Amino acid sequence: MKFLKFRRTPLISQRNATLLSVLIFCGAVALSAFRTTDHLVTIHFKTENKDSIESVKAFMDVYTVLMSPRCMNCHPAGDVPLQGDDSHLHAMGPKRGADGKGVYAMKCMNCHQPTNTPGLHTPPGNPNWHLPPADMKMVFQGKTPHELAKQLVDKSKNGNKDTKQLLEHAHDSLVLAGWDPGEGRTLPPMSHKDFVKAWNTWIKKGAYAPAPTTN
């Protein structure tokens, strides 16, 4: 009668195999943990960068500037620009025109030269003086904070500007002219530096609109 002979695996080999399995398992768990952590950090960063409270608070500062005569006078509800600290209709009744630069012989640049005209209450100047064009009026006059914030980030109403272009627009030469309006005119309620800070905070924190007002 023949007996089957079983070859015994050396104990040290079994231990090595077990140890190797444990190491592979631990390595897989560690790699999985690193991947998960990276993912969570990215999401956490993006979420943390948006802050509706801070964004809305910044916009309310922006709103005070946009509704000041230095900004609103060139963003009227109608096609006649406004003038003066009381934002009355412009003398001589110039019209917006298709390109925002006037109509026929009554062009904005006829009176608004590249620089401010010397003297009290004389026409302020800028090389590109104009109103928004007829197909993109960008009305500020009469807008609530909610309405204006929504309009400013709507590409169909803001001149097709994306976030980057909106940030850059705060440094546009015609925007800057609001802080150099000529003799006899009040300045916006905050410095241009502070305005840019509030403008950037509003946009970078999510460009949230204040809640609609209720009657």
The other form holds:
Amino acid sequence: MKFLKFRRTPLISQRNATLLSVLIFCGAVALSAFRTTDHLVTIHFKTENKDSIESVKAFMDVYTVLMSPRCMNCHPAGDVPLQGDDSHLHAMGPKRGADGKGVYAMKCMNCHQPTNTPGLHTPPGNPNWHLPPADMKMVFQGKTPHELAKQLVDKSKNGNKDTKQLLEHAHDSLVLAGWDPGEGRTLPPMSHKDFVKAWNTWIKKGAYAPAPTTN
Amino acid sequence: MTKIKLNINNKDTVLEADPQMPLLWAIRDLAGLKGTKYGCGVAQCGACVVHLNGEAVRSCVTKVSRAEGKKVVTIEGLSEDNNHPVQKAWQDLDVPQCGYCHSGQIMSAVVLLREKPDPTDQDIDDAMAGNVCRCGTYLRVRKAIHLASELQKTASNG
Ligand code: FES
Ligand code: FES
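With the form predicted on its own already on screen, would you show the form predicted together with its partner chain?
Shown next: the complete complex, the earlier chain at its head.
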């Protein structure tokens, strides 16, 4: 089996997993008291479904998306965003700034509009265009699958996101912008639907990190 | 065509425009203010910089609808008598060559000096790297920003 070589590093501790199961159980009991299935929010995250092989396999799909230019270009190792399908440094060298929104006369939104600007070589748009802030850089560029998986679930490095917020993050408007990148830019290597599926599988099956040697 | 209300250079203005029209077109062709220039049209040169609620936006890619209800300041509205410290520094040091890029350069420099009244050379590079000058006046631009910073201090102390 191809994935057996991955070290199984559970990123959600056994203690937290048990606690979560208890909470889910209590929640289910409470909800069943006024069950009108229409409004029932089901948490599919069951720890007994943990499966390191499935989880790691899904993460390797997630990784191909996160390392594609549409995601990585705004998660640079330095303080200048990247640009284009070859992820070169952004022309004009705009800087991250403390809040990730640029500096002085070079703020992201001075050029990046709330929507894509039509035409080739024009700025793609989003109402909240920005890099991660200086105190939480969330670097993707140069990370191995092992490093990136660990970073994504580390609250001190992921913007303080818990599991629920991580699952929701796949639907963030700036994440979605990767699949509507404006003219002339390639799309991530799979559809957003397939990405969400892989993302959810990775997390719900235990958020395991591939072995450190995996490239 | 839609009626778009905005404030240009401290004057409440109503423009009849397609909401998709670039703000640059609206400023030049509808409001008749020709100081702001068209260089590239794709946010790559900085000739078209104006202030939108104080930020140095590139008006060639900013739709006029984004300016609805907001304050736009163009080079014509920066001061009453061309006596803004940045304008004075530009005059004192004869910064422009052909001049085409300089309304954009000045509008960008004003934002820098508002946020960093005493900028270093690195701050100037960080702020001005998006304003391209084909005549190569970069060194005079840098010198003039340092001078404007001094003039600004004198003005606020005096
Ligand atoms: S004309 Fe707007 S940036 Fe060049
Ligand atoms: S002075 Fe000629 S382009 Fe700048």
